[in-house]
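A single chain, nothing else alongside it, follows as structure tokens in the form predicted alone.
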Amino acid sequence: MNLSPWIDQLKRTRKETRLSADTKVDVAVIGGGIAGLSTAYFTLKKTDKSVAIIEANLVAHGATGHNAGQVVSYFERPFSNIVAEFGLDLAAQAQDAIDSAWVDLETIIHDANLQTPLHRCTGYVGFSSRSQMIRYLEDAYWKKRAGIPIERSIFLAKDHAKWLEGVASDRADLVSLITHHEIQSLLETDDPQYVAAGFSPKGCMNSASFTEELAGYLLAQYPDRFAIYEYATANILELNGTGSVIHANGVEVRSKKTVLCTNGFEQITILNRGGADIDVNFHEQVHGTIGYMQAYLDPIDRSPTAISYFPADTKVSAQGEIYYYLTRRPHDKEKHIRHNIVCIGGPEERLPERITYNKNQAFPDEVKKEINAFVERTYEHAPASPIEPAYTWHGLMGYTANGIRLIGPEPCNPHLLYNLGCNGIGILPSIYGGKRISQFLSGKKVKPTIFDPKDYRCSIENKKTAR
């Protein structure tokens, strides 16, 4: 079973509109998740262009409705590593961009009078080894060098103060020593292996509910410039020198610009009639990972939180160390009855190239056992054993090759733009991406960032043409 609590909680009142005839629009957005609707929101707000969403299923029923609901502004890739590749200035600019999406998210909620609650909190991450702590400290050091306000970034148990031996003072100064019991209290665990804890602003939100509400707002606010077509599967995207043609459901959607807001590795054939072939390049840039999650209900007697845990026996995937994450927040399971919902995830599986994700596949028993075992040994408020989750679900995440979201025009044909690649934590990057895409679409001169799609062949050709 793949039953997401966010989809289960979704209050949908509008009927879907099917794509049944050829259509023309200024901007076609493929993908009706949080990235697609954020792109539509900013484009409609900041330009006079018409926008159409082309969604293969229902709005918010893809990755947007099958995640853990964490709202965080950090990268899954170490910040120090981003600095090493792109330099401090560009890395700082990128971090500032994602941080700014907090304000954009709250602005959207206020502007559209959305009722989906955003629960903000101080979130924590627990470490069980010195190497894990050192990596976190290194990131904090470079963020401070970049001008990001940081006074202290990590707590370390006093009885493990020796972990700071050999650590440079400009890193060690970011550590506060507290008792082991206090570390465990912050992490809500009685597992003694966790002896250090990082902290940062985090939040919890039902991104499916947010996205569906935003869709309703935009349809009401821009009836003459906005449309959503659901159950419209885009099979072929043809690009030329003036625009694009999307072939979906046996009809054509012609647009001046197309924005891909899907996970990026779905079966869309891209034919570039106006330049170098980009089909293979596109599909190789983003790969799929299936994330597995489950949740149970608790009395509503604890505040919202978001905590990550790096155990000593952590596994390693293509993205790095596998960690477990836990979120807790209020949830309406039944009418007039409120609970806390505690969501746990971590196990994941790489989707083989060119294999289509099956959203209806059964939730693996071994994954359920793994998550239950983690909860029992880690979370101090774990329910009585055996744990019977109220929900088990999985979702498809898009990972770019370098762990950085793709936001901007395709170098081989600027009529195609990307806002994709959640890289495991996609809510704030999706919103920032939508805002940045609207700047390109408005004709505004936009500074280069680490998010810009790159293709050496076409970038060189564009430079020649510019001369």
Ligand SMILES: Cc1cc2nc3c(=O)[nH]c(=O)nc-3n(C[C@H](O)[C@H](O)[C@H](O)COP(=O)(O)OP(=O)(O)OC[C@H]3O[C@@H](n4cnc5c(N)ncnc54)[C@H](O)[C@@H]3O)c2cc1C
Second form
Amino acid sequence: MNLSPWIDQLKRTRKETRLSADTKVDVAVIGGGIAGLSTAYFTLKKTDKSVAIIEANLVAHGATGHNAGQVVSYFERPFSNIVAEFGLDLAAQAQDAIDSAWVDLETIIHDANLQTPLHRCTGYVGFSSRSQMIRYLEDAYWKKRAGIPIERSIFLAKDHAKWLEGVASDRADLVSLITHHEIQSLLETDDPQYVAAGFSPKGCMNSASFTEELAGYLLAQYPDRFAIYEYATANILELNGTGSVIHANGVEVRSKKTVLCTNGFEQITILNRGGADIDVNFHEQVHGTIGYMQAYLDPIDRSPTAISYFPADTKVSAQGEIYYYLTRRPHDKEKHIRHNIVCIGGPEERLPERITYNKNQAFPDEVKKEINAFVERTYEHAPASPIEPAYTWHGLMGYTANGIRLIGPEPCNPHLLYNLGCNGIGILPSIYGGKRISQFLSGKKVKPTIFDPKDYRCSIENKKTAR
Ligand SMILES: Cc1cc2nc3c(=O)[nH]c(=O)nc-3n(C[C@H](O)[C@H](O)[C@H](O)COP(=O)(O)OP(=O)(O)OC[C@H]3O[C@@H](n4cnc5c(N)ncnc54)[C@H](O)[C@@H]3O)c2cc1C
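Form predicted alone done, so how does the form predicted in complex with this ligand look?
To see the whole picture, the full complex is given below, headed by that same chain.
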């Protein structure tokens, strides 16, 4: 069974429109998740171009409807690592860009009068080993150097103060010592292995409901310039010197620009008639990882929260240490009876190259056992054993080779642009990406960022002509 609470909670009244005849549009957006709708929102607001979304399934039913719903503005890749690769200025600018999406998210909600609640809270991350703490501290240090406000950045249990031995003072200064009990209470755990806790602004939101509401708003607001075609799979994207032709459902969509908001690189072949091969290059660079989650209902007597946990016996994947993440927020599953819903994720599995993700794949029993064992061991408000989740679901995350989202024109053909590759965290980056794509499309001069797609085979000149 793959049913997420976000899809279950969707109140969709909109009828879908099918793609049944050849059509023309200024900007075709492939993918109707939060990235696609954010791209459409900013493009419609900031330009006079017509936009059509081509969605293989239904709007918001991809990763947008199958995530943990934590709104966070950090990268899964360590910030210190991003500084090492791109330098402090570009890393700082990238962090600033993702942080700015908080304001954009609030602005969209206000502007479109969306009713999907965004619960903002202080989120915590719990550490059980010194190396995890040191890594977090290193990131905090570099964020401070980058001018990102962090104040005191991490709490450490006093009885583990020896972990600070040998730590440079400019890092150790970022640590506040508190009692072990206080750490456990911040992390809502009675598991003694957690002895350090970081914190940052977080939020919880049903991104599927946000996206579906946004779709309804844009259709109503821009009836002459905006269309959404659902159950329309783009199989072939043909790029030439003046635009592109998308082959979907046996018909053709001609566009001047096409923006891929497909999360990963699913079911689509790209033929670049105007330059070097893009297809192979990108299929090698973007891969899928399936993330598994489950949730249960709780009385509505605790405030929303978002907490991540790094246990000592954590497994290591290609993306680094696997951690568990928990969100709690209000939910109305049973006929308007308000509950909290507690969602837990962590286990993941890499999708083999060129294999299409099967959204109907059964939820594995061993994953259910693993998550239940984690909840029982960790969460102090865990339900009585045996835990029977109200929802189990999985979704696809797109990872890029360097762990950084791709936003911008394809260097080998600027008629194609990307806003994809969540690398585990995609809600705020999708919104930032949508805004930046609209800047490219409106011809605005933009500064280079770490998100710019790169291809050594194609000249920098191509990027300029994207504008
Ligand atoms: C288990 C899990 C937990 C997550 N937790 C968080 C979290 O807590 N916080 C966070 O910020 N992010 C999280 N994410 C990531 C986040 O959900 C995604 O980054 C975000 O929803 C991606 O939005 P998107 O629009 O890029 O992709 P999607 O929502 O997947 O949308 C892409 C759409 O493209 C369509 N598509 C693909 N190929 C084609 C084609 N050929 N033709 C037409 N349409 C096509 C798909 O049908 C899909 O609807 C999580 C993801 C998963 C799976």
